[in-house]
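Next comes just one chain, in structure tokens: the form predicted alone.
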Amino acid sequence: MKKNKKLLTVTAVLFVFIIFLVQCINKKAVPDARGTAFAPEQTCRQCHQAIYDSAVTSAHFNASAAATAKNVLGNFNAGHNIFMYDSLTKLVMEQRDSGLYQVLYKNNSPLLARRFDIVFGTRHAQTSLYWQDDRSFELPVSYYHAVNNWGTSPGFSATVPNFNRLIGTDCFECHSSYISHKKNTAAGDHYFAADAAVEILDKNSLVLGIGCQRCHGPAAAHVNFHTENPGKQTAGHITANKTLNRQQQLDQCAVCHSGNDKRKIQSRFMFRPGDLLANYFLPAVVADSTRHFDVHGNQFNLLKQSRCFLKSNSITCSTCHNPHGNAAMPAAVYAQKCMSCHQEGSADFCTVKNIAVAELKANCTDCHMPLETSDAISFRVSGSAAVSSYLLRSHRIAVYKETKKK
């Protein structure tokens, strides 16, 4: 009786160690895709708390996730989850013990079903893509905050169901931080920047959100460094904006926000602080008062439009945005970034006479950088005919024809 007590015990002792052996290994740094030279993006937060906890929960940290339930915006519930084609077709959003799915019913009858695995978006709206051994599709249905419901995704018919649309590293490498890709030597000598029929991507190797090594370049010398000398106040082996000349600081954000798609001539997970788009993208085309720029992603381009931009030797876009949070501040935010130039009494001032001070003090932005329709992107809702149009607040900051001074 007491050899089994023993046994008892000894084999109680061994799974309780077995069980700590195996949650110390699970917890072992898994090595950083993009190379040794990179950190672990929470190790951040050891030092700097207060910006991380605030960049986590912003929108180009979140550009993309994992398709969970928490992560996937839109209703699942019965009633507000189907899009049809037509009498016959139409498409469900499932919840299943495997993940949530998009499924394409005909007579009733399922005909194809893809699982939501990677999320591009928060804000505005969300896309949704799915894997297929190693390359990666865009789901035909998206969600969209401004309708509160779901639409067809960009360019996507309203009327025939698509689950064919490639999505290659473009996407990805203003949506995460990188992406491990190489050319399929099989669809022939094409280059692979441009075409995402020739790539094939490794989807382990996705480090998923725009992180803060995006920004801040490779940050492991970084965190060896501080984590040696902690008493060492000056940042070491790291870059902060602050130590950039205005064109790169704007070219840090233009790599992904100067509406370049076509034009790259290499990667942009490549791109570190202080290296100009130059080296990127062919020559952009000049952006001159003239020509339009769509609002959905040429945000550079069109603040170089506007004359605030032109007459200062100064305007970055972190003068009016927090990197480290999200861009939907209140109205009343940005306007003092305005007074800030455009001081009552001054001859840049406001001259809208119809409109009290205060107001003019506290909203500048619906006048004179106005939510704009992109012609990049529409959609339409289940079961309605008219186009529905997105949204979105341009940047280049003038004087426009419906709110001209008097």
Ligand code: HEC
Second form
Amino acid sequence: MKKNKKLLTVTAVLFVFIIFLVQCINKKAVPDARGTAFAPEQTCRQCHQAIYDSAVTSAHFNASAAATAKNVLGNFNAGHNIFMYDSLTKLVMEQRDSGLYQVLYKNNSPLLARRFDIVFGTRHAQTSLYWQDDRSFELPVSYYHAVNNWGTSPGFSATVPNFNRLIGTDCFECHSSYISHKKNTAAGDHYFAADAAVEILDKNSLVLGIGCQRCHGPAAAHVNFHTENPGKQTAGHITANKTLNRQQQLDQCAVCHSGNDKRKIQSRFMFRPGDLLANYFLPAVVADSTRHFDVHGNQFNLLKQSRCFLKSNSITCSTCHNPHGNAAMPAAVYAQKCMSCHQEGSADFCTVKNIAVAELKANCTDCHMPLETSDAISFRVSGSAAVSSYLLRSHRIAVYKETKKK
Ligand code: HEC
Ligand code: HEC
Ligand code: HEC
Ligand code: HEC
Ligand code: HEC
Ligand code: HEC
Ligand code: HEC
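Output the form predicted together with the named molecule next; the form predicted alone has already been displayed.
Once more the chain from above appears, this time first in line as the rest of the complex follows.
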């Protein structure tokens, strides 16, 4: 009896010890490449459950992800998985035991197979990358929601297959939380355009998705503080958004939403709430406020040209967007945001006379923020010579000629 009890105690102690050890090892196994100032994103859920559960479904959290069967969009079934370059050359999307692949065939014999390793994007389109040693390359074919089909990746030929487009840190700086890289040649102290050709990426350091700390800054000290002071209801060791001025709030989004052609001074990964864009980018070479900014990714510079923005002194991205949610909402919900300033019945309301107010209220945006064709992105689907355009919501709020007569 006594012996049994002793054995039980020893086993129990051993068991607890092993669990403890396993946890230590687990913790060691996944160090955060961003450094000890960062906490694992999941820890935020303990105290911010509603925000966390909303954010994990957002385009930001899923801006980059592992290319699992669940995350990859597009049809892999026979008859829907082929892109023809010419009558003898085709690319086939294949599901194999070791993953999903784009396989190039010439005369029906396989020439080259590259695996989907990482996906970028969920909402309008999705492009994929494959790893080769310490470099990543864009796969030649992407998925487009507008046509629910595969099409050439932006900038790729529809007649000549190309597996050699390097993807450097620049894309990751807007589409992920972190990746570290080294330059493999003496590229000088500054390089303005990210030059993927001279970069060696550390793929193990990749932190996928745009997580909480990408916008809020490192929060390990905040987590420790509140874990040790569970009664404290005012936030410690974190930048409160309400203490930021308008420019700082705008720049928190504009660091990724003001276009891809910036002359960079330092990495976007270094950006912290409160920072200003001016410290990250040199001014445009040609200062021209009437320049037509491309709709792709440049909501900030388009919004900045709007009278709403210039005259109200209060509009920020958060006026219309929940940073922890999704943009796709009924047009009437956005109309409410417009009408917080353009009240119905006031002189500030829509001046169109021949349309019923109820109809106006249903959808301000299709007339004043119309969908526009991106100059930077277009694509072609298999077997068609036509170029498909890529539509995005213009953030230049204005009266557009084409919406004058409905
Ligand atoms: C142990 C609990 C706890 C954890 C874990 C935690 N927080 Fe908090 N956090 C709080 C409390 C308490 C507040 C203050 C009340 C509030 O705003 O919800 C707060 C507030 C905040 C605020 C608002 C600050 C302000 O004043 O506007 C941000 C942003 C924030 N936390 C981010 C994070 C992030 C990011 C993580 C994960 C890395 C995280 N928190 C993890 C307890 C926690
Ligand atoms: C680290 C870069 C980064 C920052 C910072 C950032 N965004 Fe984004 N945002 C993106 C990328 C990339 C996408 C496209 C994600 C996708 O669809 O895969 C996106 C998508 C969006 C969308 C579309 C979401 C949808 O559901 O279609 C909105 C709205 C948005 N961002 C608003 C904001 C606002 C507001 C802020 C500031 C509070 C902000 N973003 C900060 C990179 C960023
Ligand atoms: C795209 C940037 C972005 C991301 C990603 C993001 N936040 Fe926020 N967060 C903001 C902004 C901007 C505000 C201020 C909102 C406002 O002014 O209405 C905010 C406000 C908050 C607040 C305080 C206000 C509130 O609503 O209670 C908390 C807490 C918070 N965020 C936690 C988180 C956590 C936890 C995550 C990850 C699950 C996260 N945030 C991800 C941009 C972001
Ligand atoms: C300056 C930041 C920035 C850079 C750099 C950038 N993107 Fe984006 N990207 C965005 C934003 C913001 C969006 C969201 C929608 C929009 O405005 O087009 C986006 C959208 C996308 C989408 C469509 C996502 C969706 O859900 O609809 C894909 C795919 C994409 N980017 C791939 C790339 C690739 C590949 C690179 C590098 C060659 C790259 N991006 C570089 C900011 C950036
Ligand atoms: C924060 C307040 C605010 C919000 C929100 C807002 N606006 Fe405005 N808007 C203004 C102000 C202020 C002006 C300038 C009025 C003037 O010049 O007298 C303006 C001007 C306009 C103009 C005239 C533009 C021009 O170039 O002549 C249109 C159209 C307009 N807004 C539509 C909208 C729509 C549609 C929305 C929602 C998508 C919206 N606004 C949201 C404040 C706002
Ligand atoms: C006056 C309202 C308003 C403001 C302010 C605003 N947006 Fe939007 N945004 C919209 C609407 C409406 C849509 C379309 C939503 C839908 O139906 O998908 C949209 C869509 C987007 C998208 C998805 C891309 C697309 O074309 O579908 C991104 C990204 C985005 N906004 C980013 C931003 C950023 C960043 C800011 C601040 C610089 C901002 N928005 C300010 C109203 C606004
Ligand atoms: C069917 C398209 C359409 C819809 C829907 C619509 N507008 Fe307009 N809006 C116009 C046009 C066109 C004008 C130019 C007015 C004119 O010709 O008198 C205009 C004028 C305006 C102006 C005055 C612009 C100026 O020059 O000062 C504001 C403000 C405005 N709209 C806001 C809104 C808001 C807010 C909504 C949603 C509640 C809305 N509009 C819905 C087409 C539309």
